[in-house]
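First comes one chain, alone, set out as structure tokens in the form predicted alone.
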Amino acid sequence: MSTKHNFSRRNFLKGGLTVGAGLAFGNLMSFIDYRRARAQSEPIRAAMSSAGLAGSWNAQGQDAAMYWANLLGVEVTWFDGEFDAAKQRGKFDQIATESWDFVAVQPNTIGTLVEPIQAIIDAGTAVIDMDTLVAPLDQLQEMGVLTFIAPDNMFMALSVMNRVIAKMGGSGKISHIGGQPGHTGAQARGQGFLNALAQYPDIEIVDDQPGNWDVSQAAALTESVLNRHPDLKAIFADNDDMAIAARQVVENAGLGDQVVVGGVDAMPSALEAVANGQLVATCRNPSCRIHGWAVVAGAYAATVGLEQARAEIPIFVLADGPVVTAEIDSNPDLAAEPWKLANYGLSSIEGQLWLESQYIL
């Protein structure tokens, strides 16, 4: 792809700008009133692609990725990964066939898509991948891929396991209900749930089984380990849409006072089910950043030109995320300095659900 968009960037550049550097406010905004200005004279066209837009996560950053497209005058045409590593690779083969000024992708399974991704960047075209890796970060930078862009899954799932653990007195019985086994993000919370249980003995792992992000399968492993394991006492699962779905058969078993159920990415369902005690837990993983972050890197580098663009853009940029949990610190003797208490003696759920809305977090 050959650079159309001709932009001066004496002032947008000013101060050695980098969208990894989080785009200076007066730079960012100059960025989208060029863009906003020349939409329709000049549109930019984009494939993204998600690993299954029946997970909330994935559904949510579509609207994020649209909301900012639309700011920046992207005409994007999205490829539902459908949870399904072969029928993705089946779109990206497709893709590869097509001229784009960018391509933006969440990979079902690391490896699967590197023929036509490096197929789509050898024909010069700017390639963002989002959460998961295409390949392995060597391979990655090899291929030429622009950057990518994705949370910290060990700590997310670290930080929700603490609160696990501390729910269960550091002992018991405990299951892990994984994302999809090539999902190098699920992989990392798998990592992060075993690192956090390294330290305590008397805490047994009784399952941990893939649930492929699916909430039947979900529902079906926690129904398992339950006639199993009636004793258990707690279940992490890999995203908010399975621990919900596992926190439902919890329920439905009478068990909702022994079974804590802690899950990632804090959708505004999950942070619902925290401020009413069903999860313990969740931890931010902010789809709305990456998306968002994804389609700003993406025309940046259609407006400027990929080897500008990869000059000035990191190859990892860190979305990162809070825990949240529904405990307040509320410390009475620290009243008149809240600053010294955990989120100001606050709930940060509210605050959490404006800014998604807002496809900001």
Second form
Amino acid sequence: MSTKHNFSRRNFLKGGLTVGAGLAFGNLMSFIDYRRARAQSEPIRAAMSSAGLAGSWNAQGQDAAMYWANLLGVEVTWFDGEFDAAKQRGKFDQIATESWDFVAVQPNTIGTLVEPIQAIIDAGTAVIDMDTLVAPLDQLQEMGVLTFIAPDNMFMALSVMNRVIAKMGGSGKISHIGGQPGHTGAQARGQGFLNALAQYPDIEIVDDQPGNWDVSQAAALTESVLNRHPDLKAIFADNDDMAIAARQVVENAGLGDQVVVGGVDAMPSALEAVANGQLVATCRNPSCRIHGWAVVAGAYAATVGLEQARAEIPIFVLADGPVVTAEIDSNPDLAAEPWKLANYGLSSIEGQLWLESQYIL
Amino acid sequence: MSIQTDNLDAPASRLRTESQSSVWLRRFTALAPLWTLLALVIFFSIASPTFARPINFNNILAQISTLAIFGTGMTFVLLTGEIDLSIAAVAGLAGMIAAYLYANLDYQEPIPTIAALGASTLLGLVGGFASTRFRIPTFMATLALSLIAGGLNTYVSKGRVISDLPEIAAFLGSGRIGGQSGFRVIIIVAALSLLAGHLVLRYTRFGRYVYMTGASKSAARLVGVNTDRILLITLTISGFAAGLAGIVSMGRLGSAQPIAIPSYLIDTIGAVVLGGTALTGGRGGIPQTVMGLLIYGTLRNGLDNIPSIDIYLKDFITGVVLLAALVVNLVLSGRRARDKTS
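For comparison with the form predicted alone, provide the form predicted together with the partner chain.
In what comes next, the whole complex appears, and the chain from above leads the way.
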């Protein structure tokens, strides 16, 4: 059952807050101030779960969530999804029997956690959906999920694919290594891959199979497609780990100069791979934003009450991230006006690495 | 009672004392899995305020229910000294067949469920046939079968999740008897599955033949047991159990998934062996499987109930405790066997 924290007018004013209709914060910064002042005395209790902490993206997100939780006085119990829908379901059956102030979840696959999450919501607890849909979007609203914080997976894939296609010269053979088929993010990235190619009839998709986020499967698929199509020009993988594995196979085959590889997530290792020229591009899937914002939204709901939080926080919050390439825009005609160049004619990689290390992006 | 060394009755008394201690030791070691389970329950009850609650014990039962159905079939197979690596993939395919027939082809119940169970049973039969007719080791035959079932699942689903499920699957996996807070049907299905397995193994001629085949194939053949037929039937039973587990799992998870859930295979074998059923065959049974499932379920659930444990250490701790439980269960069981022999 949700605990609505004591929130008197005196506390409200002490916290430097703005009073509108009912209880309302001027903005999230004033809420953060308020929570910082009460982090020790009025802790909030939360359950969080991601698909699996063995994944570097998920682990980075967990770090960010814990950082934000510590900042806001949220005691988080983490339930590792272990990249296994059945195990995560078992843990959610357990979560549903306990009392939390909010619950945040990145499901392994769509549809597997609906029953326990409905029970959690029915008990008056705020549930935040992170990155992957718990249920189809219309059902998500019917269930009463507070908000869905996610990246635009289609756009991320499309952005990277535009760079890949430019490197291919708009023609040739390409292969796609998908993520986990039941993962809505993977499905959207697959759609972004197809959307990007729709305007390029001279590009042939010679292979399109799920790699299940598994680097060994990605490597095996790459070996196989290179055997069948030694003239392959590009590979797009649904995440960076698989893209880097594919790139390694390409280099082992001595085709490093022929085949360009793109991925998604912009994890630190991938940023370095882009800087080294191993990957042509990646796009930031901002795990720190998704997980950190989930903590903020959950703490907010636990403080002002679920109904008010529902009225204020939209059902969908986009967590955006930029596309990253190693290319420097060095148009000599604009040398005197670098603000007209992409990224001011500078590399964005170092800045992104710094933001990730600070749990901001 | 003190024993005087110069007393003429001393040797007999010592023998009597040793015999009594031996009996107690045998009784103690025979119940090793139970002590392990009790130790875990006591530990987690002390370590976590949320563990020892009726609703959480109900959770543990629900969490191991799918494994229990898998485990029923796997117990038969392991008792013959063989193995079935296809159960997770067969279960995934069974769920997808039922969901696809129901949601995409508009077949009404019970046709989708019967078709799914039929397909999984057939796959088990194929595995058994390949092993007995062509002498392919069950390890390889069922591994191939796993790829076939997984491939068919991907082909049928085209990589998509189906969440419009047949009523039977939804009832078996998510239904409750007695209202919203009533008893979960999945636990009843698991219990019935285990009970049926136990009755067959304990009270039928076929059950005795399963043990004989696993204990010594050549000896079983010498006394007239058709060991090939026994193996064929056990793998068929395993296929059926996997199909049922797939239907139930789909109902519990609320969707049919395009890929198999990988942990089902290892968790099932782990739980069955943990209870005391030997990988080499001939020893164990459903009661041992029940104990193994309860130990495994309690361990997993209990660790999740202790939030102070470092999340990155949980798998390590699970492994260490499992190893310790195996040592207690299997080494002590081995000692019991040696004691009996001597």
